[in-house]
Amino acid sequence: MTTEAPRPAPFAEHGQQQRYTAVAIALHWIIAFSIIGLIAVGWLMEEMDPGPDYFAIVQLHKSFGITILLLSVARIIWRLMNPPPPEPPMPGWQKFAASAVHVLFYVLIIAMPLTGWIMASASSDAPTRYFGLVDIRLPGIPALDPATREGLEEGFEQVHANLAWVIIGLLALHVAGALKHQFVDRDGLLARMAPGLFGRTAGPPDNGQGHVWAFGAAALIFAAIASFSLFSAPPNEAIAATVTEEEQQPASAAPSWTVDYGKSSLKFRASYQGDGFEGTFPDWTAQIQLDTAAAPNPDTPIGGYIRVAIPMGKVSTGEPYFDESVTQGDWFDVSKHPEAVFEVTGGVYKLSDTQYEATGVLKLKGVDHPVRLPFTLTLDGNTATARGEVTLQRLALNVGAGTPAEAKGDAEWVANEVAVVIDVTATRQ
């Protein structure tokens, strides 16, 4: 008659089983559960069309992400200075195996956020913004020329998916590993990182030293990235506000203006997907000095001079997608092109008591445009109120050159015709 070998009684059982910090639980599960989810939410996008929806949230799994690198580094920085509990006894080929899965899983929690977020900073569709609260790039990548950021941003999109998979095969190793000392070797290993839920401990070796460091290192390393971000952004308000000795002194012989901005706007309507929608620049800024007493002649100008500034960065759609993807790449640049400005010397025509037509430049993207506006102007008194319209094709002003102008498969679209309309009411000085 034989008896069975007693089975080894549970690392935990011999007092020597001990967990790991809190710190460390809660940074292992937070980083697990966000890497997945966000792993869900990248297929999930994959098969969204273009959109508002689809930018909000392409936005959220950006801050998310640039999250989950923070708190990596905040990960690595604990674990460095505070070695994880001693392990139970098992074959050597397993420590080393378990030992180079958890060294992949230290890099990839770095390297998979870091390349996501090199990518969004080299991409011209919409800015990283951190939870709506700061545009947050990685520095020197948006200033890199516009065939250098397309490269990186396909280089890196390629490298970020592939690492997805590189996890995922990764996790069922791990998963299957605990799983293994959980249920056939029953070790207590698997209580270690979830204590309570597969098992007792012992506790941790102590409460864990460093917090300091390992966040502050996180926190510190976050603000800089913001900070320079912040401070290298164009300063939109303060082009729009600032007027020079040169734009002060009278350009024309002819009567200033003095515009109303709480009575006036400037807008613009176009069509994304087939669907239209408007928009509008608040902050654009005006000098003008124009004859309306002059008789009518639409072949000689009358006295004029007009300068309409708008800062570029400020546009007001209703729809985040469309006011974020707007300002950047091939669409305004806002980085090297902050303000647009439309200016007419001597070219304002009176061809009626009512009609007008100003002949000027609009220099947008460092490039001269001439463009011909039509106006209505009605005088009460000393208060002029002017209405006028243009349409504008955005492909020859070299807006948006990469984005199609019309329907062509699944690519978004955006129409080549954009119309501004202006409404200005101003009072004769």
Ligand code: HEM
Given for the second form:
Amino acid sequence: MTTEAPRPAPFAEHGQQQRYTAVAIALHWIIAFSIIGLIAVGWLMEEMDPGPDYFAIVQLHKSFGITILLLSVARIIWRLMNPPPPEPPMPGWQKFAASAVHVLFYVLIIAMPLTGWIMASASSDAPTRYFGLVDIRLPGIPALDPATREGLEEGFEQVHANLAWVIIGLLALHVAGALKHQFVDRDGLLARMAPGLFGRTAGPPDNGQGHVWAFGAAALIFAAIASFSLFSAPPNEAIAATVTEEEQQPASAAPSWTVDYGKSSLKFRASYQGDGFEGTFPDWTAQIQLDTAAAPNPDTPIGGYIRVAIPMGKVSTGEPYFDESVTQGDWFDVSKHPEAVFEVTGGVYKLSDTQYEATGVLKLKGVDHPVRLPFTLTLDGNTATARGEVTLQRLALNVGAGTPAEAKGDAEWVANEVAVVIDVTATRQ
Ligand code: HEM
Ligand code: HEM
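I would like to compare: after the form predicted on its own, may I see the structure of the form predicted in complex with this ligand?
Next comes the full complex, this chain leading.
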């Protein structure tokens, strides 16, 4: 649409309005559409039940959100180095209102992703990796004690949710203002930011300056956060982020333990049609590093790293029909996901002389689920025996989604709760 409507002086005489630089226009629209999209996705996430789709969407929300934060930094630097084109004449109060909305927008395009980022960095629920590649939690936050992190997560979740409404309120004012200029004042203001679509404009005096500063600063911030996380996160996390699983080696300074698989087991207890049964994974392997000599302290993790890899293709329940069907279809689906991995990502806590808790992530069917594994450990010289048990909800893990979790007519059913029990005997190296 082109507007050839008469424009008020002095712009009618001077011809067209001067538009923003191409960089300013591109950043304005990329950020505007992304923010509207991220708010919609944020609300959608609130409605979803935890499951693979939910986790995948949250991960994308976080990665796109961080991208918006970096682009917003670039945009603000660009704006400081390139003043906007002269404004069309308007009453003082309108000038003030427009500038106030713009300044608040600049604050919000930083504050919105930043609050989300703080919330996600404080959470031990799931890793925050930029498009699955590199850990980008805000330095310092993951190392805080669990209670502070929980408080931060809850507080910033509130702020993050409320700021969405502030953005929507400002957007209503901003769009109403733009439309008033366009259709009531007919001063061609919209074309300054959307040239071509809303009429002809005069080009900016030049293409602007400061490309390197604006985009270089954004890139530097990203590089600093990514490398800081890589080098200061618990080493296991750095490794998990950069190398493939086969290459993974424990890198904690804590003593290593060699598992005696003959004396150790990994089992699960579930119930089918109300009758309990037990299954065993025969082929798991574990890397364990643990500083059992550390003093108990519920707030600070002790030195340690645990990674248990479980090939899911071999399960033994004593019932061949189960053994086969559980590896297939909507159960473990081993043709696509041959291995499950539990890995400590949030540290091991020593609660008392014998009570420990490993906080980490269970990667099952390609999705990371937060898991806290409490275990007891007793030492006899250099030999430790440990027993851990955790109850998981199979439906939340997307295991056997098509099978009901309670009696429903004649349908076969399998209880939702599944207890996973790990018994380990290991010797210190
Ligand atoms: C959340 C989404 C949006 C944000 C954060 C946002 C932010 C901003 C900011 C900060 C400015 C000031 C640029 C400057 O001079 O420094 C601006 C200008 C502008 N925005 Fe938006 N905007 C959004 C959505 C929209 C939408 C949907 C429209 C469409 C009607 C729009 C139309 C404009 C126009 C026409 C200008 C230029 C105003 C002028 O020439 O002074 N914006 N926007
Ligand atoms: C401009 C960027 C962003 C916008 C507009 C945005 C918007 C939203 C909205 C509207 C919600 C739903 C809040 C509610 O109603 O409770 C939400 C949730 C969330 N956002 Fe953002 N967000 C942005 C960036 C980020 C970033 C950078 C991160 C983390 C790195 C993040 C992490 C989250 C998380 C973890 C949730 C809660 C998910 C859940 O528990 O269901 N967001 N976001």
